[in-house]
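Take a look at this single chain in structure tokens; it is the form predicted alone.
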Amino acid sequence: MIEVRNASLVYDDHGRQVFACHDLTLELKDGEFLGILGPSGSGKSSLLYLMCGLKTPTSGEVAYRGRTLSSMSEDERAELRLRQFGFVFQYPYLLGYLSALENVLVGTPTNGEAKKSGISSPWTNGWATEPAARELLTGLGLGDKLHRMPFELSGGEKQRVCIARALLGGREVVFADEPTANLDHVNGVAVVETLVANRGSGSLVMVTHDPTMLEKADRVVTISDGRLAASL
């Protein structure tokens, strides 16, 4: 589904070139849970951002279903991220003036504007609807907190709201960047299990420094100093 071909990402640090990613080649298959493992600063988050089109490679290319992301307009890439990709980040980014339910629905294509995703998921028939959002949040243990504001939720609950937002609509890929970093081990495991159990037939790409969070992954690649070190 996604191919990374000899991709590098270089930053300029006061005239010095710094490789966040160096000549990486990797592919993501349909329905695969791919884990990206590495210590802080290894380049694993940069690789995730290249895969989803949030960053553009300095050299090499990234392709989605055979079409390079660089050949798409910015609007096309934004449309891809909106309709086909879901995101869960290290910090649970929620809008403070919206309820848990509203945060799940905000920015998600709904009845009149969404396209059928084709992804088998218990939370969509191809459309992202409020009933589906309610059902998803209830399945994640937040049925009694649909109308709670973010300041009324714990860290783990906020992260579950973000997971619901990423899953709603049946995304082809959910990208999770250190989603358990700010949680204790028990809640971290629960978050990963929630992602795995509710992604339907979609793919999951998860970045983490903790190998215990990738026990359910189909494949784990290790990155060090911007280079792929191993694949398990």
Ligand SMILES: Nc1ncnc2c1ncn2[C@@H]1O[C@H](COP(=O)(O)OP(=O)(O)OP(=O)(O)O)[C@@H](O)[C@H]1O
Second form
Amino acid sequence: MIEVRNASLVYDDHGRQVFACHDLTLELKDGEFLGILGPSGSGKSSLLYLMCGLKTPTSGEVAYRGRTLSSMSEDERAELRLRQFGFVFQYPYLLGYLSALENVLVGTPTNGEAKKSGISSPWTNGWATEPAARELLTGLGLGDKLHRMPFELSGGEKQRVCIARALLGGREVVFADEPTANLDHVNGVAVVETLVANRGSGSLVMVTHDPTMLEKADRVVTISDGRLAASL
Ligand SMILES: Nc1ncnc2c1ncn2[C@@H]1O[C@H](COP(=O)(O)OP(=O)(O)OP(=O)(O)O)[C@@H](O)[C@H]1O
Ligand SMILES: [Mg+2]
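Okay, that was the form predicted alone. Show me the form predicted together with this ligand next.
The complete assembly is shown below, putting the previous chain first.
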């Protein structure tokens, strides 16, 4: 579904070239849980940004369903990130002035724009989103905290709100960049299990430096100094 072909990503560090990704080739299949493992600074986030179109490779290419991301307009790529992809980051970014439920609904299309994503997921509710958001948060154990503000939630609870936001509507791919890094082991495992169990037929790409978080992965690739080292 997503093909990375001989992609390199070079940053300009005050005139010095830094190869964050070096000639990477990799494919993400429909429905697959792909783990990307590697130490700090190895290029994991950079690879994730290439796969989702947030960054454009310096050389090589990335294609989504046969279409090169760099050939799409900025609007088309934004549409893809908003509708087909979901994101979970290390820090649970929530708007401090909106409740848990409102944070999940932010950015989702209104009923007037209703559109099916084509992904089978319990949360694909024709984008008639509020009931689906409530159901999803309830399924994530936050049914009694829908109206809490972010400062009234623990770190793990905030991360579950972010997961609900990433899953709502049914996404083709959820990209998670170190979603467990700020959590203790038990909560970290719970977050991964939540992502795995609730992604429906969508794919999951998860970046981490902790191999114990990838025990449920279908495939794990290891990245080191911007190069793919092994496929487990
Ligand atoms: N904007 C930038 N400008 C220059 N160099 C950068 C930039 N972003 C990242 N890098 C460098 O690219 C390399 C890969 O960074 P990346 O963020 O992809 O690593 P990572 O594996 O995600 O690390 P971590 O586990 O710490 O998040 C690092 O050497 C980093 O310093
Ligand atoms: Mg990173």
